[in-house]
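Let's start with one chain on its own, the form predicted alone, as structure tokens.
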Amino acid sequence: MTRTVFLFASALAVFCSCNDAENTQAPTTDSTNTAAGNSKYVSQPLVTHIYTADPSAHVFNGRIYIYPSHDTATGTPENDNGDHFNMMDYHILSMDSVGGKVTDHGVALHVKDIPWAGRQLWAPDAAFANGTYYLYFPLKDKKDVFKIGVATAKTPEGPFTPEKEPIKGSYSIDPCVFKDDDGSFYMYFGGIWGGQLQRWNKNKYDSAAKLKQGDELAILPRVAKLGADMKSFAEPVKEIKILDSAGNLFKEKNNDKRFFEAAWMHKYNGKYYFSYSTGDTHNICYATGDSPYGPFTYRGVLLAPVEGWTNHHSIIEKDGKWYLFYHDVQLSGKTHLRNVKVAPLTYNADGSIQTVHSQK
């Protein structure tokens, strides 16, 4: 891509000051919250002189950190398999409160400084632990294949420095890490399709796997308890059931709820609340629980469909109050330069959450 910043419309020409999407020397601090942003839009990107995605966001010493991914317009065709999301680092953000002023820490980990590295840093998650900040991140190895990394860091922001190999056992995208109240660390990850999900049978890897058909049960998404390093699984890796209100498994067919990509843990009195996206519908789903394994009975979108094919979302409490990160195409129009956004996240008195819609 030439030093262009593609422009979603003529409204958001107040952009145009922003650097180059590739620009990995990006400014410390960016803030669009007195921006003249499209008015269609319920929320307005939290940056812009970068494109960012798949919003992992924490609350560590009392303050917002948001690990993104970080897109860039390498020129690689687009495809099923997601070849032209060839994300190549991780710039992690932070801001005191949602509304205030958001800071770019810069880079924090580079695809070419992780030793097992091939390609595609794809959607990462954090996590603090033993006195340290742990990034775990999706990226394909020599072979192909997808296998999830961790890297340390003493500092939140980083820089941090990857592990010489990915976590053993560990397969396919979307790592999110859910501390419990006993202070148990779960990974929940997975996605089909160019996430390689599909490719994986009890816990075996299958090159030649096919995605399930129609009348098929989709395909479920995985969880490993965290050992005390927290740089390996304690366990082998189980998969999740998400049933529907008769205690029945989805099929493949029923995309508008079954899983596809973007795990997400949170608890909220008591129960565990795990969601994730349906992919080719973009609905943002959720259901509910009593233990961090399952199973979880599906109870509603949490996310209406973004502008824009993907979608990817974390839930926090700061405060008192609940936030839900996630992106859309705003700022390019275009499905691989995405930025990330966030809006506030209302539960109702049953413990349903109220659907968020990201355009008015």
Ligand code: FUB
Contents of the next structure:
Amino acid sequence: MTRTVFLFASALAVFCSCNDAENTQAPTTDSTNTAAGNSKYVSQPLVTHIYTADPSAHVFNGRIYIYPSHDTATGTPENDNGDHFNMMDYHILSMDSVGGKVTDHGVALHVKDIPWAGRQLWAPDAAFANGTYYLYFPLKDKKDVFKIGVATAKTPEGPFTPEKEPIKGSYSIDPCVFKDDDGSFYMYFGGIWGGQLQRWNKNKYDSAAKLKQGDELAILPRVAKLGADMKSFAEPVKEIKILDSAGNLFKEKNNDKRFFEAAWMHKYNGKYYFSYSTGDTHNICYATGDSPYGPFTYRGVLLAPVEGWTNHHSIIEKDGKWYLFYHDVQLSGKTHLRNVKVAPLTYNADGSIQTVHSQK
Ligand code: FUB
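Next up, the form predicted together with this ligand. The previous block was the form predicted alone.
First the chain shown before, then all remaining chains and molecules of the complex.
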């Protein structure tokens, strides 16, 4: 099978359990692009009463929890810094199984409750340890520099209480927190352009740093092991090498393969799979390796470009099946008003992944 075709019943949208207490926003639809389902897409939006993006999915207590960004129409003009992604809060979604009723648990964390907040709550992730749920989130501080914050709760859906300061030594965007089989947790993070990763060299900030030119080596994603408190880094932040089949690092001009943002880590058959967005070429690629720190060897595209500029995903296993969570702009047609979806993910016998195409 070269193309994953997966039609979610439009009933999924109808079954959506909407907690509208905090939501006044009504997604726009038109006659050719209805909320009830559009057959050109392989999957339908998981919820339609709010805009959601960047879905980080996890299985906690046998239930699927999705930690997405919450897109809203704030009227902020669009630019290459991503100012139009001006998100103010998070809503956590959950469901018993893929295809089941989706619950929106309401506001889990609001920017007004984060002491160090400037603006823009971008793609979050979550983890469970020490009897506590941790929500990790990128946010610009009061100097307009992205850092990564953490908030805690006793339940997976929150509400979450933020720490007073961002994680010491953290920077840029898109945290992905991965638990290895030995119980260690690692945070993968980073994003160039609006995510500001180009301003960080050897973990030092330079607001005047320039973007890489085509023949220069591409900027690399970052990783750090988390401390036992899950609120600190246990080591200095390291770069992650993504190599081509000849063992070379990608250059900036290889922008259909080099890292841009949206890191995700999962393990399959003992191998580490590092996946990420190529940003301006809109692929979700993956690379595999034998250590959580890499190096990782590029293997291909697991999600072809979706409708909308951004592409962002997560991968989970539930009841022996693998799933890809992602977003597109089916509901709005606007790049900053996205909707999360899910499709099956299929591995080949050699461990490669079949490319998902979001439209038939
Ligand atoms: O949602 C805001 C940003 O857009 C995310 O942090 C990026 O990964 C991209 O999806």
